[in-house]
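Given next, in structure tokens, is a single chain: the form predicted on its own.
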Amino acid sequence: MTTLTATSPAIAQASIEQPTGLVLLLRYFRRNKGLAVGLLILLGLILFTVIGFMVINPKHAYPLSVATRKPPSLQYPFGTDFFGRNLVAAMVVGMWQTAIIGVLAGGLGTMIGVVLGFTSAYFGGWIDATVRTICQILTPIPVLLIQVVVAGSLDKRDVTIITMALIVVMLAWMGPTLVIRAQVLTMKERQFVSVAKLSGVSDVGIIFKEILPNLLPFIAAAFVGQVFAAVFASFYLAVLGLGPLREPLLGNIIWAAQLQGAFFNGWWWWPIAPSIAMILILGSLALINMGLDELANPRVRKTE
């Protein structure tokens, strides 16, 4: 009887199964529904683009490739436009180009912000004063105005997808710089950083081994936020006619539809698809950004 009593807690403890990583992930998505919905929408857009490249001819995304002004049908599910572009092909190629601009500009902006934020906050002194002063001077400047002026001053023949990404990233580094700087200022005063310094760990080792791993959720949230800003910037620049006009960017399709009076001429399908696609792209990125902010910020993190 004594043996059974002594071993029963061990048996009971062994019988408790630890949840797997997949179960924990599903539980978290159940709590953070915004992140789950955002990821599902983004996954659907990625599948649309990947499958689209398998079944469409990318050349049909450019003018004079198909019949003009055809309404949606089995042959042309999204119809064709005034310039003879298959809008399904244009959507596939345009979403891919939008993703290139967003990831490139967002990645560069986040990388510059991380480097400046870490350098400024950790080493302090004149470096911190210089970075902080530059950010304080540039922050009040309307980013949209600068981007419009720069894009408008370029020859339209010289504007490419890469050029557009560089225009977008010009002032995109300030947000991540200020966010990362504030987090590093707080993190470097923690006890584990002091212990690492007393143990003889170098500054580079402390940055990469102690501080950086703890800031990965903030960096991920900053990256998604920068991708959102880059996609939005590329969208409104293209809608204003300041993008690479021959490329089927979603904003370019809408700009061309406005220029040709699509709704007034009864070509209602022309601007509808790219508009819905931009709403889905920006909505998914916004939901993911809010979900990552909840993951990174303990004050807003939900409990089970």
Contents of the next structure:
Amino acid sequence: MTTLTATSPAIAQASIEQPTGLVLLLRYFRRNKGLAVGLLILLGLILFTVIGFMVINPKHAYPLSVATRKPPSLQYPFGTDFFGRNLVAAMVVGMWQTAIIGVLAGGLGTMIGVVLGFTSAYFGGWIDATVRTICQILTPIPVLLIQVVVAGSLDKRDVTIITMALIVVMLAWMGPTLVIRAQVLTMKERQFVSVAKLSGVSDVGIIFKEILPNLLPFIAAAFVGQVFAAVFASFYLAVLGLGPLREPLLGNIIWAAQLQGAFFNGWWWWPIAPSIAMILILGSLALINMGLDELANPRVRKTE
Amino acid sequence: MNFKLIAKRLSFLVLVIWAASTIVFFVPRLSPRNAIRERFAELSRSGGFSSGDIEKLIASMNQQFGLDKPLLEQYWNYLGNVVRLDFGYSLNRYPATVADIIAQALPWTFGLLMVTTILSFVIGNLLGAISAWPKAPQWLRSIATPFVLLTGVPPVIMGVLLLFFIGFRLKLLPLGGAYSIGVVPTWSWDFAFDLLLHQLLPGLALILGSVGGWVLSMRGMGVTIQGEDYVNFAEHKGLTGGRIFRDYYLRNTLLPQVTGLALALGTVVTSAIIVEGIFGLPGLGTVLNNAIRSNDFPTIYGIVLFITIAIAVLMAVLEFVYPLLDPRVRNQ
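Output the form predicted in complex with the partner chain next; the form predicted on its own has already been displayed.
Next comes the full complex, this chain leading.
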């Protein structure tokens, strides 16, 4: 009994002390392991790309720069392909290009989605009806196939990393629009919005000061989801041979490897490197997406 | 299901098909590329035409395909053709029509899709339901975990990895194609077996790539249903575990999954097509691959439009099937 009373003030003292932000973050990661693992893989990929750019020669990611068809060795850790690309260099450049497509298309898509979803839900009426109907009609159409039509009708010389991102974003804003719209719809009925309205805050003020801050977790989740979708879509387009053919995009490499019959000819390393890179990219994005979902949506939050 | 609802659903279907056809009609016309001119330019490079002849040829081609008419008239004719599933001629395999080419390739794609979709739907939902069922033995519940881990892997990459491990390293299964090179298709068991062997890897790639998704959504659904009063009630009535699992639990969780299947159709079909391309099966995927490589625009657009229409129709069909599965909707 005496020992208890002697130690308890110390315990109380320690528990009152506010843990630092880093500790809180680590504790959250312990609960949300998916998010932690996803971020860790992403960090690894970023490090690979950054260090890669310092170590390798980016020119070796393009055809006719190194010896052809060399299996993995110390000199070429991932081997070289039929066209004379060093696959390590190709991975570094390809990963960087994938990141550009993902962030650009994801950012643009989320932005369009936020603006459209906001105006549609906040102002309602015919604007809402139009946006909703367009989304409903476009949703059942497989986006990838329409992207095939768009990419296919472009001149092959016009297809660059940037146009890839634009093609992907052109038909992929429906998802975030619907998510943001649904959130704004519930949020604009909340009391704090009514209070703001009654106290004479303008529409712009309500949107930027009351609703937008509360939407940030959803916007972040929508952004990661869009990046995932954009990386996925551009990968599929590239596997179909619709990418910028000269660039070492991961999908392009698989397309080229398949076209040259890499497995039939025994050049197994050629399609394997981009496949594993793609698994890591998509896997980390999917984990982050699920983790953010848990952060943004208390309904699926784990209670343990 | 009342008549008004059916009419509404059907008009939505028509709207979706119209939207898709309109996109496929106008997008290529916005592009500066001219398929016919490109084709003749290619021919003239390989010799045999003078440039004056080419202009004449292009003009006559344009006339033959109705490309000299005003845009609105072309659009109107085009919509009529879409309704008849007439997608014009293939540039590469002229005089074959795109519809012929699709009809030749479709059975391959359809067979692969049917088998893999049904298998992954059934396996995924069963595993998902079991993994969320507290009374199931632990080893049975943990079978689902590896499939969930594979969820993020696109079927195409799964295909490449399977090709590497099973086809290339272990040499257990063929590396691609519909049947062995040099084999003549006949109605025999040997040929059927050969065919099956070549379909195994693409099928496996598609199944492994999609089972995890079904497991995840089914598990989520299962967890919410366990707390329901009727499940509690059934337990207290003393019903056997198997009966509760089948009639109270599985039946209720399966219904939203059918809706999920309708929504996932687009992804399912596109991944099957791309996997076909990787494995070189003679289905729509390989045709699309070849068409893209050889700039055969009518074939590209025809295949895209055909698949879009097929998916929209299938989605509508699944929605009509839904009331048959759910007595609550049926009786309304």
